[in-house]
Every structure is written in structure tokens, then in C-alpha cells.
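For reference, the chain that follows is the form predicted on its own, supplied as C-alpha cells.
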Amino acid sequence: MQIPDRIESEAALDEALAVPYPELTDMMRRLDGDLLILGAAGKMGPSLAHLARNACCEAGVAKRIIAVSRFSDPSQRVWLEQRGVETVPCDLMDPDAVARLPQVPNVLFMVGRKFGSVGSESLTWAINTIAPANAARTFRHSRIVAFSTGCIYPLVPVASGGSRESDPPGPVGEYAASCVGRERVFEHYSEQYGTRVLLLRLNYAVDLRYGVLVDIARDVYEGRPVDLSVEAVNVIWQGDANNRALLCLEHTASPPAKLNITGAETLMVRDVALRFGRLFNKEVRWRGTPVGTMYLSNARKSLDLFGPTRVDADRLIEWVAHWVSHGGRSLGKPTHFQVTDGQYLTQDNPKGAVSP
């Protein structure tokens, strides 16, 4: 597959995110079934979606992919069918509805919620752990990739080279125990049914319209001082992150696997913010201070299973720096991953935080 040096505009953009690895190809060659996409919506379900339309037609295989949502901007549903992807509205919340979707072999569910749980726990506690036991009682003879997040672990120096799938949950907040609370409810259902489940522990997926880098090179492009409280963070371009999440589809287990899913460097938020001032010619200034710990993922694992990811930290600096300069669209919602405290309030509070 072919890298491309910058990416200059959304339909580029699109595209970019849905290649497949020749590899999920040859998966969706062997896969055997149709695949649902629950909570399909978001910021990476439609990308995924398309991606997985696209493989199974470089496959020359026919499979429904049916993208499930509330579908609240009926323009996402418009755009995944333009696409070839088929749309059901259902709410996941409500276990006759759930029951009612079409039953196939493989199902990838991405349904959480993180901003405003400050003031609504008991509504993040639902969406997080009752919509999962609807989908798992539902699909209970599927296999089934199941989104959960970095939040989960606890907080780490830099010189621990990150969480590692062994290493036991330490959720800080109401919102990382509902994270924990979501796999529990996944790993309940895998022993009482056999079903076989992977946990997908992601951070911080970037696409060039939003994520942490692009917070950090539009905080220096517009003059902003960067935010050193966290001093280093992991990413991995959207693009790696869909190709990977369906490939986990070979790799369910029950009991449920678990896996990181994020690049392999490790990256000082200082260095990073130094290479975009370079690259905008801009000074860039400084606020905070480290405090020491931070949400680290160690990818080794998955990078043995699935290979280096396709675009690395270096190139994707540079596609989110080119974008920036020539004004691509920004999604408005700020990642505001330097919080540590577990305090997960509305999108635009600047203390809130976007899932990974």
C-alpha cells in the first residue's frame, strides 16, 4: 500500500482511512459471515465501516456490513450508504431493539461514552455496562471486538515503557471504572456463553481533524502555549488503528483476549511541539508542569501480532502540520489529554477529554 507524502483535502482524507492492509484482505478472503458495526456513528465508526467495505471488495467477496447507530446526524447515514454500507437505526440502549438487529458471525462494538460524566455517572455507567450487556446477551454466538480504552490502567512514569495487557486495571474516576466496568460485563458473558470476545484497549487514535497532535500543532500554529502537565502520550494514525481492529477479529478468545492498540513511540508532548514549531516557523510557548504519570500503553504485543503500523509518528507529524497550514477543517473538539484526575466533564470544558 502506498504512504502518500501529505494528504490535501476531506475526500483525501476519507479515503486515506479506509485502505485496507493486504492482509485484511486475505482475512476477509477466510472470514466467514456478514459483520455488524455497533455504534458505528462516532468519530472512527464510519472510516471503519468504509474500510471494511473496501476490503471485502478488493477480496471480491460479498458480505453485508451494516453500520448500527442512533444515526442522530442523518447525514452519517447517508454518507456510509453512499459508501455501500447498510444502516439500521436502533438504540443500544434497549435490549428488544438489540435483539432485533440481524445476527451475524462477527460483530465490533464501539458504544461509550466519556464527556459530561462529571454530574451524569449514573447515565455513563449505563451506556458503558448496559448497552455492552445487551449487545453480549444478543450476539452471544458471534465473535465480538469490543472497544475499551487505555483509561482502564493506572496512571504511569514514563520509564515504565507503558501498561501492558497483563498488568491489573487501576480506573482513576468514575468514567475509567465504567471502562472496567464495560469489560467485566464482556468478560461475564464469554463465561457464561463461550463467547469469544477481544477487548481492544485503544489510545490515542489521530485523524487529521482531530486528536492529540492535532491539539498540540494547532495550540503552537495559533499561538497557544502547549501544555507540559503531561509530558509524553502514544498515538496512532485512525487508518492503522481500523485495519488493526478487524484483523482482531481472528484473534477472539474466551476468556476474552485483551490488546493495546497504539503506536509504538512514545512521544515527549516537548519534542513534538518543538517539530511543529519548526515545521510552522513559530516560537512556541509553554504553560503546567509535569506531574509525573500519565495513560502510557505498551503496543508490543500487537505490533507482533499485526506488524509496524503504516504511518509512523514522524510522517504523521508532518501530514497533521501540512493540514494545519493550508487550513484543513478541525471536528472543534479538543482531545484535553492532559487530564489525570478522572474528571470527564462536557466536550468543550477544558477539562473534559475525548475517548481514544
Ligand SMILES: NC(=O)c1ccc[n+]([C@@H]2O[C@H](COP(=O)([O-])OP(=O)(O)OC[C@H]3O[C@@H](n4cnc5c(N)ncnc54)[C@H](OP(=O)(O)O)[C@@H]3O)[C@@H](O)[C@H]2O)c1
The other form holds:
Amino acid sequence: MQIPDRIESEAALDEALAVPYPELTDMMRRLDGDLLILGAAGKMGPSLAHLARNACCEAGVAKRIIAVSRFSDPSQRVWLEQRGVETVPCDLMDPDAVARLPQVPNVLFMVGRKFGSVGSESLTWAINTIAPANAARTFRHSRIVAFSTGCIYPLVPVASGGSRESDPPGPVGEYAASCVGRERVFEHYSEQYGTRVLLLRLNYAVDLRYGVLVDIARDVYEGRPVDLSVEAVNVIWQGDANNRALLCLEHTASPPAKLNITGAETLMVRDVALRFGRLFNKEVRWRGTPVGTMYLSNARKSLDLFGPTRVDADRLIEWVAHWVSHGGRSLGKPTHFQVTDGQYLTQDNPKGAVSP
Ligand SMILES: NC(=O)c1ccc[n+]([C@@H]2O[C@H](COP(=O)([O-])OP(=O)(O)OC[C@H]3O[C@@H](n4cnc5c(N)ncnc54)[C@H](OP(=O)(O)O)[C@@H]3O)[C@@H](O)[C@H]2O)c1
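Output block for the form predicted together with this ligand, input the form predicted on its own:
What follows is the entire complex, opening with the chain shown before.
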């Protein structure tokens, strides 16, 4: 796999995100039937659908890749269709509409709600549990990779080495609790119908237009103090996350398999910020005091299954620095990885935001 030294444009970024691992191309040759991606119009879904399309092309197999979302942003629909992905608008909260979706053997479930959870807890619970129930009932005969999050685990110290799949959930706040709800709904229907499911616990994808590394880089570049209250993070290049998510289709099970998907490294926020400071030739300012515990996941199991990530943290930091310092576009969707009390306000006006 060719890894470029830097990424110069959005077109190049979209292409880099959609390069299939050779083993994904091989899997597409073996895999029976089409793919349905539910919640496909968010930050990850379009690149995942594009990747699936590329893997099928390289494999020389004709599969329908069907992207389902409400398409609140209609431009995502156009973007997907230009890349050979079929699109079907559907509200996953509507069980009748979900029942009319095409029945296919392979489903990726990506629907979720996080920001704005404070004050709208009932909506967050509804989207994170009712949409999964509608999907799990309708696609009971499919294999389902259900995106979950490392936030279902308790906060842990760096010395722990990160939460493992066998650790019990310990959600902090209503958003995280609703994500445990999402997992439990899939688990319930998997046990009831024998549906093969994998619960994919993701920690922080990075695609240069958003992600934890982008948040830190922009703080340094734009002269804002970097928050040290959360000392360490796990991140993964979104291309690696999406390749692994698709490969997970062959690791679904009943009762559900559970898998942490993130990078091998535990990155110290201070070290990452200082590195950006050197790359930008800027002084780094600080705020916040370490709270001692944070979301960290142990990626050992997925590293054993899928091998090392193709883009390591070092390369990713260089890509992000180049992107940010050359005016690369931002989605304007900060991750708010510094939140440790489970209180996710709006994406635009987060708790803890400060002026430069
Ligand atoms: N990105 C990360 O770093 C990260 C980290 C941990 C976990 N995750 C999880 O991974 C999944 C995918 O991540 P993401 O960043 O792509 O999430 P995202 O940006 O929130 O995208 C999810 C998409 O689901 C669609 N959706 C929401 N409600 C829907 C409904 N009722 N019916 C149909 N579609 C609906 C939305 O698009 P429309 O408005 O068009 O419907 C939304 O853009 C999410 O479940 C997220 O919780 C992501």
C-alpha cells in the first residue's frame, strides 16, 4: 500500500481514505451478497462506502453498495452517487421505512447521536436505542457490524494500558449510557434471532478535516492554549478504521463479538502539542490540570486480527500539521475529547471552549 508523505488536497484525501487493504479486496471476493450502510452520511460513512466500492472494483466483483441516511446534507448523496454508491433516504426511527429497505446479507450500522445530548437526553436515548432495534429486527438474517464507542468503558488511568473488550461497561453520563443501550439492543436481538453481530468500539477516527489530532493542531496553530485535563488519547487514521470495520463482517458472531478499534499508540496530549509546536514553529500555551483518568482502549485484539495500522500516529501527525498549516478545510466539528463528565453540549459551543 502506497502511503504518501503528505496530502495536498481534498481529492487526494478522499482517495487516500478509500484505499483498500489487499485483505479487504480478498474478502470482497469471498463475501456473499450486497452491503447496506445505515447512517452513511456522517463523518465516516461516505469514505467507508467509497472504500467498499473500491475494494469491490479491485476484486472484480459486482456488489451493490447501498448508503442509507436521512441525507440532512443533500451534497453527501450526490458525492456518494458520483462514486458508484446507491443512496436510499430513510429515517431509521421509522420502523415501516426500515422494513422497506433492501434485504442484504451485510449491514454496517453507523447511526448515532452525541452532541446536544445535554437537555435532549430523551432524543439521544431514542436515536441510540430505537434505531438499533429497528435495524436489528429488520436485518435479523444479516451479519451486522454495529459501530459503538470506547465511551462505553469507564475512565481509566494511562498506566492501565486501556480498557479491554472483556471489561464490563462503566458509562459516564447519559450519552455513554445510551451507547451501552445501543450495544445491549443489538445483543438482545442477536440472542433472540441468532443474528451474527460485531460491536465495534471505536476511539477517535482522524481524517484531517476533523479528529482529536486536528483539534490539538488547530489550538496550537491558532494560538489557543491546549487543554491538558485529558492527558492521553488513542486515535486511528479513518482509512484504517474503515478497512477494519469492513473486515469485521467476517468476525460477527452470536452472541455478539466485541472489538476495540483504535491505533496501537497511547498518545500523550502534551507531547503531541509540543510536536505540533515544533512543526509550526509556534510556542505552545497550556490550560487545565490533569484529571488522572480518561477514555483509553486497548487495541491488542484488533491488532492481532488485522495487523498494524497502515498509517501510524507519527505519519498522521505530519499529515495533520501539513493540512492545517496549508489551509486545509475543517468540518468545524470538534471532538471535545476533553469531556470527562459525560456532558456533551452542542458541537459549536462546547463546555470548556475558550477564546485565544
Ligand atoms: N468518528 C469517530 O471518531 C467516532 C468515534 C467513536 C464512535 N463513533 C461512532 O461511529 C459511528 C459513525 O461515526 P460518524 O463520526 O460518522 O458519526 P456521525 O458523523 O454522527 O454520522 C452518523 C450519521 O447517521 C445519520 N443518522 C442519524 N440519525 C439518523 C436516523 N434517524 N436515520 C438515518 N440516519 C441517521 C446522520 O446522517 P443524516 O442526518 O443524513 O441522517 C449522521 O450524519 C457513530 O455511531 C459514532 O457514534 C465515531
